[in-house]
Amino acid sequence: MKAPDFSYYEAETLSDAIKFKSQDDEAIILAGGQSLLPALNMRLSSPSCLIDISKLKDLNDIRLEDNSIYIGALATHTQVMESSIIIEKFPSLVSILKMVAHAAIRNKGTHGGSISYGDPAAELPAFAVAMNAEIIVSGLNGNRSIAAEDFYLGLFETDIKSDEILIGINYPLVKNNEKIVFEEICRRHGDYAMAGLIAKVKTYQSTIEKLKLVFFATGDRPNVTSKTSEIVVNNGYEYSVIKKSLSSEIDFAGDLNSSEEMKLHLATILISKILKKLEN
């Protein structure tokens, strides 16, 4: 298919991009373009203008701060994967990014682009929610920090205002008694997941003390299942009980990859897979 007609504007500074965006509600930010351009070609998005921020400086930093890691919006997936800071402090993120499409796409696709696009089938929005990340946006009134769990409002809908641009993400450091465990089920490597799960686990003497389960490719946004997490911590894993709980917490949405019922089944199985990883 062919993309709809739109104009193009290459921003020279962040303030320049913010000003231009504030004047046009239908303009869309272009960073790596690996999610946006296919959406344009399939007529899933019809912007009036693409505001290209790919050449802006200082938006691709990856740095260790006091109690967090900051990843700039324009850092590519490959840059994140190859960062010594990420390899040392967030090896789980490296494992997650290996499942994002293919190398050519990871070389161009940006961390901030994936976070801001809000694709419910993507890994990074779920990772941000699982990590209790703070998403930093910049607008006419300055910077604003948004909790990742409050950032995603619906299908491809986020809390970014019309004059705001995502500039970076702050991830709290994983503590010594915490683990990030990732699992997804897809037909082939690089395909969209049929269902996926990122778990943040707090342990005490090899026992799960606290569990946060965040599913992706299941509904219209990253799905946090607090009730199911409590059941697993208190009662362990029993397929029928977990399946019933998940069905009450997630509004499963079928897609080309799997039906609603299949996603419910896979989500239930994913918890079992996560627990087996923790035993190893």
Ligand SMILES: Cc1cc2nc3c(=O)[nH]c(=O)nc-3n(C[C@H](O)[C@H](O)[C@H](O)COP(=O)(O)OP(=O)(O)OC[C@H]3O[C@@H](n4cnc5c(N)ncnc54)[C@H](O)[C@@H]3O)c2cc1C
Given for the second form:
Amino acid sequence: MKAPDFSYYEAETLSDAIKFKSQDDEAIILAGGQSLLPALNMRLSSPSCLIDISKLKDLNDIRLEDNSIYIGALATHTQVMESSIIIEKFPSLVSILKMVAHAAIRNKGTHGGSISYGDPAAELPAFAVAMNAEIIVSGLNGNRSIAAEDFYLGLFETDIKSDEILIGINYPLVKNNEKIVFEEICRRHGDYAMAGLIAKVKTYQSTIEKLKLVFFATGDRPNVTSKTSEIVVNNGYEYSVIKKSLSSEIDFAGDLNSSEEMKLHLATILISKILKKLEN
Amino acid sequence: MDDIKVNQNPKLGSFDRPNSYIGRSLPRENAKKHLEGGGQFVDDLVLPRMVNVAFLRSPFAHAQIVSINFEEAKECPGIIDIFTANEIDEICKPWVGTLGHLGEMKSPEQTPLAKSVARWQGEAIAVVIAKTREQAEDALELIEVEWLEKEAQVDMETALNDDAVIIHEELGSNLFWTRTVEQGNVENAFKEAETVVETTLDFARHTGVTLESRGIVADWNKAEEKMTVYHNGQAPHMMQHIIAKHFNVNEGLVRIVSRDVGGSFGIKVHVYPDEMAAVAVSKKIGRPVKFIADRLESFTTDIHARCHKISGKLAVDKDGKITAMEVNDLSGIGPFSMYPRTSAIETNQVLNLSGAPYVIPNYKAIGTVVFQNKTPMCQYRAVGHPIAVAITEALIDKAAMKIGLSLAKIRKINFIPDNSYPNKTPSGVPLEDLSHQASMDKLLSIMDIDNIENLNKDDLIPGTISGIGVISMSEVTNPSPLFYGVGGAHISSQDGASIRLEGSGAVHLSSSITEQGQGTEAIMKQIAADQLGVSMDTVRVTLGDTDATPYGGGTWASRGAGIGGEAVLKAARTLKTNILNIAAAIMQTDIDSLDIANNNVIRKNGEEGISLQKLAEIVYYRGHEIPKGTNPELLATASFLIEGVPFVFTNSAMGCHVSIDQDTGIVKINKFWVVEDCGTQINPKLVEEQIRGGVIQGIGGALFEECVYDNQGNMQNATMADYLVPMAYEMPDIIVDHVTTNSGRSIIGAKGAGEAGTGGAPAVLMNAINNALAKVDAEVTSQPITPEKILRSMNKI
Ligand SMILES: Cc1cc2nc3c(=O)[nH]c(=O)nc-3n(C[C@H](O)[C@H](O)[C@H](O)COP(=O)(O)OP(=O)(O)OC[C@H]3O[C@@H](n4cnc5c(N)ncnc54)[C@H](O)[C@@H]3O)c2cc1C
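Could you please show the structure of the form predicted in complex with this ligand, as a counterpart to the form predicted alone just displayed?
Full assembly next; the chain just shown is listed first.
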């Protein structure tokens, strides 16, 4: 479990990093290293070079803009959780991040790393999709912004091109009549979930008007289930109906801790848990 | 909690005297060293000219090696050589993991590297020697092996079928060992029984997951023909013998050094092929060789444990008295029986210990141990106990439910009475000094069992069901020669201690017991200082070096305090007598008028005495001042072993309260209680740490830990992310209390306390979970009890 040989490049500016990356297809970005370094030690990948972007300035901003919050790619999970802007405007993100790994990992792991790695079991990609976030990447031709829902193409596969680096995420502010509700079911605290759900709910006089459901740890990417959302909004929750609808909308992939059937069951239960939370 | 007083053993003197350290929760000095990062582990060691090795391991559970090509690999930077079995077998004699005292065992010869067939995924077939481990791993990737994959015998349940894959042709079948124990007339008893209950339980494989992985540095000194091995094991003298024997080195010239060891749990008391290969490489190339198992290697080559399927039945009369018990256990041990303890002992303990706390006049236990193409399985903390206790206690709960008795009542009417010892287990193993009745009474009172459901109502979230479990168990500790030695293994059941007063008045103690983090050093120091009458900081302790400590068995089977501690006590008492004799001669008085306290020889009448420092100075530097004929030895050595019984048993009672989320299948342990009777507690806090840590390891086996294999024999979860050990969040509040019945086999009276938690927790958890699930007519019988298994038992998925 020692990483194979690679060279190491500590980027001083974003454009250097982009240039370097565009010239070497096998070079790979190193941010907090919390996912990448274990993978290297297991020799699951053998990049030619690690482009360390962790020293780049101005990529860890967290700022409030007119209608959105911007989180720079290099902001660590801990920075995000401790940011007064996030605490005030996105308290749900703080509670989500509490379920991401453990303190030591959150001190190093970055927001952008998690979003760009695209682990289908991770919380942040689902959060970005639920929030209709804009993911901003920078490449040889300048910046480009991608809707989160279009960003995830498959298992660990994203729309980042080989010369691009993710620089930040823009989250639209949550409106007064909107709520973010989050639930996940893990075997141990801090583990990737057996199934998780992030819901964005728009209410009108305490009835649900609009519901966006984004599941994680269920399939090959964050799973958006619009048909099921509609059923919930129109007919309310009924276990067997919801289960049937989810099974047609998500291509469930089992893992060591939960089979496909288990994930389908838990996903169904998650909706009822979220509805209960909304009632309270 | 710094200075808990516990019930004192009268043989140890008054608790109020100066330097009375036995029985107090004193802080352990080496914890500070570890907190400061000052420990010295095998991987910290760097010797001149040292090389590192990495192993080429079989990616298949069963495959023939058609050819290996090293050419390209040998050209890699830093590569010194690459060896296969051909080269290693010239240096190291093969071994066989069998013992002679338990009936016929059939296991094949094993060599450090597999010769032509690999029999588990992870078995080493070649060793790459390089300057650094990284270089060795780089070269591994370039070795070309042509494999012929063979069908694997993965499932233990089909291993004895006619169409099974025979793993070792020369043995003719996959049967390693079988044994039947019978007392009374079981067949008759079941025929006449009024009520019979039955169940079958499954226990998945799990493993020890030591914080520090296995590691070795072997250093062959050609000039002296001396083999020094730095090894993070548990039994240095056993390794000394084994290395001498298999490498043809004079045993006196083998030195094993085990400094700090980061956890062992029985994992590190066995002989591992890769470690033997590292020793062979050192002897062959004449350089120090380091091998440190990485986590992947730990998961696929450290011994696994459990892997049992046991069915049992229990007969009770109308009052709930047990009339008969029968169990039939099947266990799969991988392709080899481990050396030198064999992989039979876990099953043997199941046969010995099922039903152990209870009077069961008719008892039968059958054990069958088979080979399969998985990582070798062997003894791990609480060997066999989780299986024996779980089957017994599951059957008792079933019987209680069937005839309408409370969980407490059915146990109470069946216990071997506290006043009936010496007695025997239903299987016929001698028992002494136990307290199942008193321990259960105490447990029920600290649990407040009658109000437990009310107490926890507030905690209950809608959708959860709750349940309670209580169990009793007997724990094997302090084994005598009848455990291994009698079967032909060179495993010492004696332990020794050597203690000396030095010129400065300091005391040096060495013991053959070793430390892996449990606080051995601290308790040895407490015993020595207490018995000698000196302050704790006077005593320095050396452990884990065959050149520097007395001969002995080391640490396993919860024997450190009871056997090693007694040796320290005896040595300290002899040294004290020597000191007092010298002091009496110097002070021209009678030895009975003197004592030692606070590092001084004192006169009991209060007149001035002499400090140990002054006394030592006289003896060492001005010996002419001592009256002629006085024995000047300020050094004493003693040994101890258990005689007359195979083991000294400890007993415990455990209880727990769980809630189960019916939607998710997640189990929450609301509270856990243990009452332990381990006799004298030398350091109560360390005893309680052992119990809590043990319980948590038991929770691991019961709820989380499993070496998951696919049906080709590939381990699926060999990483710390995928193999789930309980962590801080999963640890419940564990309330520990004690009953004290000192062992009559020693002065110190200590029994072992290292394994009960691990042995009992799986049973009590399973019972509590089934107690809850009974409310919805469901039941689980397979460990680990995962959320998915719970949901399936309720037909939710
Ligand atoms: C024990 C453990 C438990 C964990 N549990 C959870 C959990 O419960 N939930 C969860 O969501 N995560 C979990 N994680 C993962 C952790 O959150 C991620 O490792 C982290 O967020 C990824 O960020 P990083 O900065 O460490 O990325 P790195 O490891 O540095 O990189 C990850 C990948 O993303 C790429 N990358 C990183 N930054 C950029 C960028 N700006 N532009 C383009 N590509 C980039 C890298 O090239 C690499 O391929 C866990 C990790 C560990 C070790």
